[in-house]
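The chain below stands alone and is given as structure tokens, in the form predicted alone.
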Amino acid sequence: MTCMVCELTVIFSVSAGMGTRLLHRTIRKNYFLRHPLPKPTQKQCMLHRTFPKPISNLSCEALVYRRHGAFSDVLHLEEVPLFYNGREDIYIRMLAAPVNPADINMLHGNYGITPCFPAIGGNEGVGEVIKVGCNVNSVKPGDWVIPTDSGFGTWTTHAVCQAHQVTSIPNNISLISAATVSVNPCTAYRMLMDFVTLNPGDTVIQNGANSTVGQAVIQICSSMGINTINVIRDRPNVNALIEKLRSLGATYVITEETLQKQEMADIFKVVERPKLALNCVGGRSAGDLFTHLMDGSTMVTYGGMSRKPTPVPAKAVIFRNIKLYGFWMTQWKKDNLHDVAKIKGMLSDLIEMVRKGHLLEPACTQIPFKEYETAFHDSLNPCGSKNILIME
């Protein structure tokens, strides 16, 4: 027999509107009014050790935004209210939340998804879980859990959600690792395993080098034995970051000018063509890629970082079997919501790479969570590092 309860409470969803969460206030108060709940039986409190009481209203301080625009302009630290109903909800103290480059871009209204306004920033970290309601069995109090799908909404100091909007992962690995490893490694993982069969001897080549995915993808591509040919723009420092990927198994570095240069053949003479270049540049960038590629190869890109369009020869995807394909972690996630096994699977994996030390930390700064402002302000250098909200 369905519950009245549950059919005529509407349960509130981290992504919901204000204006929405009040209603579901009023019609909270007037239907409990109306209809008080039956006392826990004594087989209730016995099966679940402490019966949680139906409705229970909390609150968290979280980083709102009503409308897109700079975060100095529209991301403000406001006391939200919470519903946690006792029966499908879990509540969670969120411990840390990276601020992303498509953090940012939602901010702006830039990305592939929009929030419903009001909206708590925020795709990715880590929390806590204090308490589950008694027909959760999937996490319980203690576990370390991460947002299953984007837009979860993690600039908050707590959250109530269903089991199902978060994934469990273990909590013995470093706070940074926990909080980062849902995008960017993810991203890698999923680039490196869905398109080719990569085996160990292989060579993947990537413009982008340095950033978090790239990272991602040198530690991820050593630990299997696959050559990585890693290209970055020049800089005044340029020889302590080629030194920086080496020491993360980088294969070859090289700056974008070399894909012009001798020095390419001098590298084909040690190593395989690619069979597979990861482009997140876009442009001339992309475009020098290709010259290299082993025919029948496939070029994936997930970013556009030069806001240039990514030129393709005709004589590559005709006469030399050319694949190109796109790519984005947020639409991959979207797409296996209903493969539980299959996330959990990649996560695993990630993880035991993070454990075995075959996959770091990224370098990053950890500010304090009212002191965001000063996070969103590094943001804006492209050339700083990963700023990462403490919620503790």
Ligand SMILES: NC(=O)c1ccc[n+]([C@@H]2O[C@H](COP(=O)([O-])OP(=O)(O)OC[C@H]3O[C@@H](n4cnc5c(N)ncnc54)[C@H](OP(=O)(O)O)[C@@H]3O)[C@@H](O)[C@H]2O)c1
Given for the second form:
Amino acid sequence: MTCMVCELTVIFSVSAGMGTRLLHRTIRKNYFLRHPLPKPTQKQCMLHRTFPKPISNLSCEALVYRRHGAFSDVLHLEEVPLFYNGREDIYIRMLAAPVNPADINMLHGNYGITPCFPAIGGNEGVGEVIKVGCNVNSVKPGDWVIPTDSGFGTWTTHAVCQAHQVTSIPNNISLISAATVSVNPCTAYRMLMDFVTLNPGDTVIQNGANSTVGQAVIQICSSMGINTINVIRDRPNVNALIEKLRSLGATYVITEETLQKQEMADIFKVVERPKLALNCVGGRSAGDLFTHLMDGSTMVTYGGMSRKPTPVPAKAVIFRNIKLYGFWMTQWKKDNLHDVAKIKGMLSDLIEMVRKGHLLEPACTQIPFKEYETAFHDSLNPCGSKNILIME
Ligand SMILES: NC(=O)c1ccc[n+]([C@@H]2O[C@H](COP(=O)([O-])OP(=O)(O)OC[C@H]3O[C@@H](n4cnc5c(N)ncnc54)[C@H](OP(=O)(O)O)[C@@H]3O)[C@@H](O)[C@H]2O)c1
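Any chance you could show the form predicted together with this ligand after that form predicted alone?
So here's everything in the complex, that chain up top.
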């Protein structure tokens, strides 16, 4: 039975205390974001006590944090109780979950959303449905599901959630593609679809082009016949990276320094100036993009990897009508949670690209869940490969 007050099942049938609060949050949607919930009154809490016991008590092992800080200080593998009510609930075995920059920022408390503590880390991943309650008909045992919204808490062996919290995806793509489709490819897709109308032959310019989002941008544009100018940081083996991004479909791959050189004029003898700029980096890398944009074009900022502000030339926005936007996939998901068809349509387009070999799985280092510390150490010193936790 679900409580009308706070969507919980049996929490207050357990005596009050720290443990109770952990159970409360674990049961409620299995994520701990600060959604404003009406506080149950004393009388309502008494009502909760009359609910029956859960049909089955389960537990999972999860990476839990109780305060913000460095992963080594705050993240711990813990056994967490799960409650499955056999009616509206879905019981999931997590299969794989990546460690994205946003997850690390969330641990540090430097992200747009903050969890209620204790919190389970991880926003992205894929799980397999083990069993569903009698009122659930959107998924069935064996289906693969991904979180519909951010803050799911994917760094866990198992989870219990409700139908609207997950979206089923086909299980005939690779585990890595499935575990990584809902953040970076979706971000690339939305930025290419939602800000300007792009036609074959148009040009998109982006910095941070070697990021996972950047690589998805390259591949989606390539499949749409859109030219890309891809800006990367210089490095000793830069030609190897240029070749790699070209093999994904990049039209041009240049270093940040090239943005200030004559070579840019040569590029624009061949392709149109960009209608759209995607900014992952900020700082000079972003400021130098303005010179090359078409008048009336759009710059979308989605990351700040350099941790420096973007210098915006006044003439770009006054005389050249260049428009500046930010994009945040988390907000897009929140704004579109009700629009299941739109979410499914986006995922279906991306998964079709994966199936056709137009969107490759990102380079990943697979790390057993129990060895999670390695995944986080490596994420501090990225070496071009995303770390992904594999649950067994
Ligand atoms: N707004 C949204 O909705 C949204 C969604 C997804 C991701 N993001 C953001 O997008 C960014 C990339 O995410 P991801 O998962 O694709 O990352 P990723 O695969 O881990 O790649 C990180 C990229 O950042 C680059 N980088 C790191 N420090 C840099 C610096 N100081 N200057 C220039 N480039 C630097 C790296 O360049 P090298 O290749 O040279 O090492 C690498 O290409 C992150 O900021 C993330 O938070 C935002």
